[in-house]
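Below you'll find only one chain, the form predicted alone, shown as structure tokens.
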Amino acid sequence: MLRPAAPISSHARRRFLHRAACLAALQALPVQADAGALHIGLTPVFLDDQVSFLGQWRSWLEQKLGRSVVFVQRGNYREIVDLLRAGKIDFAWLCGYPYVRYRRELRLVAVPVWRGQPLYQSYLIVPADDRRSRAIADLRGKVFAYSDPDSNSGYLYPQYLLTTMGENPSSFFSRTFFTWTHRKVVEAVGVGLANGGAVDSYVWETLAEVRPELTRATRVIDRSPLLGHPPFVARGDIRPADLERFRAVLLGMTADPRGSELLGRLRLDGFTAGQPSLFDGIAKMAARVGQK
């Protein structure tokens, strides 16, 4: 019989909840009005120096684009998608799942290349000291952490996996909760707030390099098939010239010394134009679980 999540200290719990509250506060920030600027939507990334990195990336983009850039940060994918669909932002670094759901209203700009491919996986993780759990079936009746209800790797894949097993995802676990970032899934599982969780392989592997103490507290028990990496997309009515210019700048990062340095901090090889068919696997999973 599987053990329950390990007891955690009150300090660890307070630290986790405090950081979650800070992420939630991002949702209340208004979009800054800046005539002529390109507005780019982002959700929280894994970097410890996120503010510093985004400031440097913004400056580099402004130099290359020849116009102002405003990063619009929100704590979840849904708000970013809503801003795109309302025409309040121009571009966004989005997950493949919301892209396939709204692909008729959005335009694909570029796809990150990670470890030589524009692909990644969903990882299912458990606490490192849980040696009994070998698959999602072993987590029946346990506590499970999702990242975001619009995340492919952090929500759709485990839902799909359970559906293909003939299970009801809404009742398989005793309790589920959303952390709103992949990093927080790793932390929640690592400190024992959850018996298992679903996380982006790119985030988990990058954390293994930059914050190995976080991933060492977890263990991967399942890896999804390779799927299209979270892409940059544009609102549907974007001016073709703006789209092509932004795409060219992203694709040219590898050839620029400063751009290459920024890619290195993201642990990416570069960007490729990609094709919508890269995300067909995600679309098939969404259709299978009835969330087209």
Contents of the next structure:
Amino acid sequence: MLRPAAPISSHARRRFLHRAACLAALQALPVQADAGALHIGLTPVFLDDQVSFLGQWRSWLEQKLGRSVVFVQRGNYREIVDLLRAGKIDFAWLCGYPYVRYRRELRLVAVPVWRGQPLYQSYLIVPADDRRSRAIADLRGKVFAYSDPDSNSGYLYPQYLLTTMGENPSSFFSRTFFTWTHRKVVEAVGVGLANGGAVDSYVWETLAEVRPELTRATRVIDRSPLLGHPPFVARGDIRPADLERFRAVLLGMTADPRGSELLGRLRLDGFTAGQPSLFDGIAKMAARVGQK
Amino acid sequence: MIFRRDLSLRWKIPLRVMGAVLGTAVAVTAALVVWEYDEMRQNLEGHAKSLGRVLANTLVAPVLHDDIWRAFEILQSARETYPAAPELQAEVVLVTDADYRVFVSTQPRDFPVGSSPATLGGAYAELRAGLAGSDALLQRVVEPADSPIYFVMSPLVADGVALGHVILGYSKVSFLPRFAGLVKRAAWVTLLVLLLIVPISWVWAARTGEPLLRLADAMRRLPDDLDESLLADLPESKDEIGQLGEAFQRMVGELKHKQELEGQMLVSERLAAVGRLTAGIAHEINNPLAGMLTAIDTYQKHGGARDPMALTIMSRLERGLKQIRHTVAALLVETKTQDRPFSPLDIDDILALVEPEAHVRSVSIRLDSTIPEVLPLPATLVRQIILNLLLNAIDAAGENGTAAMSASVEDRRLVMVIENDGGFIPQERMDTLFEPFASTREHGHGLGLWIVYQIVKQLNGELAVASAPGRTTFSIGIPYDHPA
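Could you output the structure for the form predicted together with the partner chain, given that the previous block was the form predicted alone?
Time for the whole complex; same chain goes first.
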């Protein structure tokens, strides 16, 4: 699934490609580390399909960082994680689950603050017309939609829940499938393709504001304990100055007029430096699921 | 039936043409509509089949990888609406696995993942029956009789093995609204065309029938009104109706000729009878008359007693008897007497004779004679004819009128035409025109034309008269091959 990195022959070409990326297809952008540009991997831990918003955010970041910024998007979390671990990108907005898994290789940069805390939940949702189901136990033998196998809220939590119930997560449902984004879990459950799904509470709540008709077709039957919000992380060998710079820019978003406007569109209060221990809850769940 | 057969051509022809026009319009429209219906069905089926093939090819990978969401997204995009042709949108799209279980569908609530559509029964149970056997690898169109939906089934084939099927379900009636729109449009167009063609056809058809109507009208006037029938405005074309009109004209002409001939025969028979009667009476009168005159003469010459009163009476008797003889002589036209031949100069003489009369009446006289030589015809009789007719003409022409005479020789015949303007002979007088004492004039004894007629007949000649307001013409032809 990796696209071969094409050599960039000139600065002009790169600029052109940046603009093209802003306009339409960020995913089509070739990946190349250093060369002065900062490469930031994005995953669907937020509503990453708003192209115009990403363009504005990128130009704001470029202005604050004094460097060109390239957003790198991929079809699933794993590719971003692999790019990060391979040092092909500098930073990434990742889920807490892959972070705790590769905690030693990665460095925590900042954690979004949502509704006053750097925490969020996993929501278990069912179609709104399913009035019967009250808990995940009611979905036995049904079709279940996960977002991504590397997602905490969209995969790890339901797996953990079933494991603690003594169920085998791989046989509890009749069928499961991945939609690769939280938003599409909402859609799949909304149209009834899946009888249940697991979704990021931050994405669900944001969708409830921007596309209420999608969330209205679903009903939340279970909320996980509060867990560490998907953080910004950096590759392990990042230069400390770059890390600090980027962290300062993120933390400074609230103080900046345009930055806070962008945060408003992200429905976030801001960023906090955060501690790796914030993700211990996720690590515990991962350990439990890993043990079986 | 009776009504239809008896209907006038005035209506029959246009109505039949209208029938033909309407029938054609309806038939053509119906044919087009049926053709269009077929075309639409075929298009729809073609579209469904190609969509089915594309989907089947595209869905192989998601099915192999068990990627339900990807497959669902593909189905969603395939079901995008085409506002211009809503009938092209599938009602339902199912992707089934090899066991006819739903892999994914566009209606997950009706066809949950992993369920068997056959449990819905009806058409979906029928579909399953078709999946077995050698047909499994072929694309098929299934139209269950009792279902409002028909299906296009495309196999999902990977490496020669059927993984399952893409089943596109289309409403059988979805294209009916569009079809109804089409029919409506066709009907409007037909109506517009008819609005244009119907009046033209009607006029054209009415025009076709019109000559026949005129002919029929002229025929209806037969046989009482020959002149009107002859004058009727009949078609003058070369087609059958034209020929019919021509034949009709000919027939009417002959009828009229026959009628005229009959009239003439009647007149000449009557005149002949009158002639015979007159001759008989004259003969019977002449014998005693001659005796009486001789007796009076003898008495006057040798009568002994010279009784003045007797002489006066005798003289009066003699005058009366002479007048009778004169009248009888006039009635009895005698042509057997020896006479000198008619010379061109005789005409000048006659002119000199009638000129004073014409002068008195302010009538101008035109004379046009081309007689080249002396003709073997009795001069006195011919002169009498001309004199009588010319005096009549001057009389009829009236004040400031014109009388004309022409004389010529044609084919050994003396032809004379005497004309006048002014007064004319009314139709009711024509039949008795030449009879003696038939004159309606105040003066004259009414024997002039009778004498003319008798002379002409006895000379084996012909006489014709034509009179209309403003012009009266007497035409006379006398042969002189065999002088009488």
